[in-house]
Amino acid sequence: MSGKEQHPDLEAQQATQEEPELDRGIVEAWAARMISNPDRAYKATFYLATIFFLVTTLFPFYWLFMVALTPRGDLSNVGVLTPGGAINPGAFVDIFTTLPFHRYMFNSFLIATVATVIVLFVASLAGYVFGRLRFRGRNALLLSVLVTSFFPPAAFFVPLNRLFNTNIGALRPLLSAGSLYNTPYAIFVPLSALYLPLSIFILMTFYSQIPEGLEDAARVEGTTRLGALFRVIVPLSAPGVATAGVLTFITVYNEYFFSSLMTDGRPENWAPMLEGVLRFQGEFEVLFNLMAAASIVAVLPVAILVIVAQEKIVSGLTAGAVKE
């Protein structure tokens, strides 16, 4: 090898050292560093998304907690990060002594539970039909079911209100008033029908992915189609069932429109949880600390449900996102 010849790696290194630095702006320089170090870009994006989530989602609950801990006379001095005076956790007890707030919560919880059970049962049957059977008019029928979810709930209130306020003689042995007004039936029946199409679509997607051989094997053992649905298909579609159930429960639990209009606002007549929160707003005074405490207590059942079922919900929402 002659003295003038150099190794290719040495030539590339010299060319790199002699290359002049580009005059980049702040944004261009930041983008170049992120491209050269992708791990750093991923971490920066993660921290940015976390901070955004904390500020927009969790901070309002923290501020509600600060308002709940502030005595009524110091509410004008409540701060963003600290309460407006001496810490007073008595508001979390006063919401149950001032009003029967536990009854309002029980009403919403029971109505949401019944509506969720009804929706999951009917949606399982409909999802099986649309997802695993082929028949004439299937797409048109499915489209007609999904179109129902496009209408706002207010569009159905007038006919439903007339129907539920009508005295029906056949109901007198069961209901003293002879109508469905001020009964839980007037709440969970329309809510179940309104939120049924979404559950049908979710379960149809999951049921259609179950191999037909598993259902055929169950039917060979002597089970019926209905038995194969609830013994084989539903357990294998647990993420989808959990997702549909949790979404239905949360929506019905937080619903206020139908619940407030189908009752007179009293807890013994199945008034919802949000009606109880608004009851702390009087004619001459608004008990903001009690409203904040009631809002925090009311959201606890939903928070516990989401924490318990979070793995099923995540897997159910992301199913089918990656094609294998």
Contents of the next structure:
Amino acid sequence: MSGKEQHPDLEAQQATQEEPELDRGIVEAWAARMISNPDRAYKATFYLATIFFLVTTLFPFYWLFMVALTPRGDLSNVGVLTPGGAINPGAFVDIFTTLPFHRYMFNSFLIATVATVIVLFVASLAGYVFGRLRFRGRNALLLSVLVTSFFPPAAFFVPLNRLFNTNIGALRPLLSAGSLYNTPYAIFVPLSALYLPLSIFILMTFYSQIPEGLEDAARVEGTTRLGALFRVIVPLSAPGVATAGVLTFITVYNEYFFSSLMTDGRPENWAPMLEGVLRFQGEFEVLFNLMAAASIVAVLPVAILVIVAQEKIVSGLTAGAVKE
Amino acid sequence: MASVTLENVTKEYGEEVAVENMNLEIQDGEFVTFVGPSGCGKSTSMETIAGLTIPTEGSVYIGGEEVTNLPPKDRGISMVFQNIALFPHMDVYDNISFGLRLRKYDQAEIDERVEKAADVVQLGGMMDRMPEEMSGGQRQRVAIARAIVREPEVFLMDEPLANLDAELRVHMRTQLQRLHRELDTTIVYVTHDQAQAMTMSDRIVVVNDGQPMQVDPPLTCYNEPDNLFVASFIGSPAMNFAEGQATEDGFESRYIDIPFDLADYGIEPDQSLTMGIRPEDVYLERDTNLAEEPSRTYDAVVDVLEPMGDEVFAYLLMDEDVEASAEGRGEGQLLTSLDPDTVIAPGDDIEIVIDRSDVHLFDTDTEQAITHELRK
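Can you switch from the form predicted alone and show the form predicted in complex with the partner chain instead?
Whole complex next, starting from this chain.
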């Protein structure tokens, strides 16, 4: 900033500099400076808030990292900022050798991916119907879909658990036990259903904003309504689709309640990642360093996903508008 | 190329009737324009041809085949939309080739056709531009290229020039006529702008309240309107009207009376009549010789002048006591178009004659035309 283009507040500050010297304390002087130049106050508040949020979100990771680097025997010596004892990154290897932690992660990853694909597909169809078509009973139907997501997931657990533990003859050729217990289906079927309403709601808002002319144009050019949905409406709603997809993926990947109760906790029976983390807690000993290492490793896929989709998500969560 | 036929087409949205019992036959290769005020059902009519709307009743035929329930993609049509509707996430090439790619044409043929279509609308060298980087006129040309690239049987255009500025609109108007001559395809065009309808079409369909009021070549609609609606809608500025009734020896209204033999036109005495006369058929007394069949003279006072350059519109009051109505031309007001060199000023008392050979008479109750000239 130079010369005359200064902020009016700055100019005001310079203009009033010739005021008589007052005998002020440090705090008083600082407050006076802030008042005469609010820009400084805004900037200071901004940094303060940013640092606060960064510390509260990142410090647990840092500390987790320190715990993971601490050898088992020194766990009680972990400080606030320093690892206890000699740094030992061995925990990051041990988690895969002590337990097949990669299998737990794979289970969660696969279940989350399948659930996301199912949710996005079904929610796209539903979002199209609710967002773009007008028909009798639309609001009542939409409300009943949304109501599903108001119930605590636990409310569904008992009936679902009984259902999935029932031996169904028809499933016998497909599933060895004839029931859904200990299969990935038992996890992603209820989870997809639970997180569907939110995605329907997000996608509905986005799809309703795509001009009708574009859909008409696509249909005249040679697709069906469904074709127009996936060739034109979905690509143009990319921020919304990315938002719904990432939200679903993260929730399902981190889900514990259904995932742990619908399997017996063994990796080969599709136990999820969180189950794996808790497996480092034995009967006589809790391997905090391995749990910490496992937690950090488990976060990586989600972190990568978010970084990749970040741009879209930001515009999806904030603006939500499609031009034209 | 194909003909298009609408048979008893009715479209209702709930209680509202958008199109009512529309019957229409469009010839192969014809340029037909639907024109009418907004909300008259002209766009809905076009949507039923396109298949974007399924009619509540009636049938649609394209090329002699019934297509009433076929989806738009199987009707051999293409369409240009009012809001242009280019796919914003595709570049020009992808936009134009969208339909061909969906129909799984060879890459070589797609390239060739896209290039040809782009040439027709002069879009060469813009293939990798995104729609948002283009001007309104360029986008419109891409939309037209997208429509012609598939070589459709019928070409539908829904207010394609509405979003362009005035200069570009006139330019595109001539472009479209040239295009029609080159492609020789059936074109169905929808507009509320009668200038576009008059200048481009072989025939126009004047629509009001979901029904065609007249289907004729533009000049027929202008010179021989079938009813009051067409008479008042076609022509800018609009026709002058005077409401009156038949007497023993002709037409009589408060300010204008014209003697004629009722029997010649099958008019009963006391029948309610509305007379219509276009501004260019009203002459100053000194120009009487220009009228083919001049009437008697009428007194008038000049109210307002609108010099247009090539002509002057003069708003006349038939009596000094007539109050100029704020909503259009009221009773006792008359509009005439004069030669630009006419020396005349507001407040002048003048005498006018009207050309009997261009007087339109309508039955006020049925609104139907009775005659388009009054012989002595």
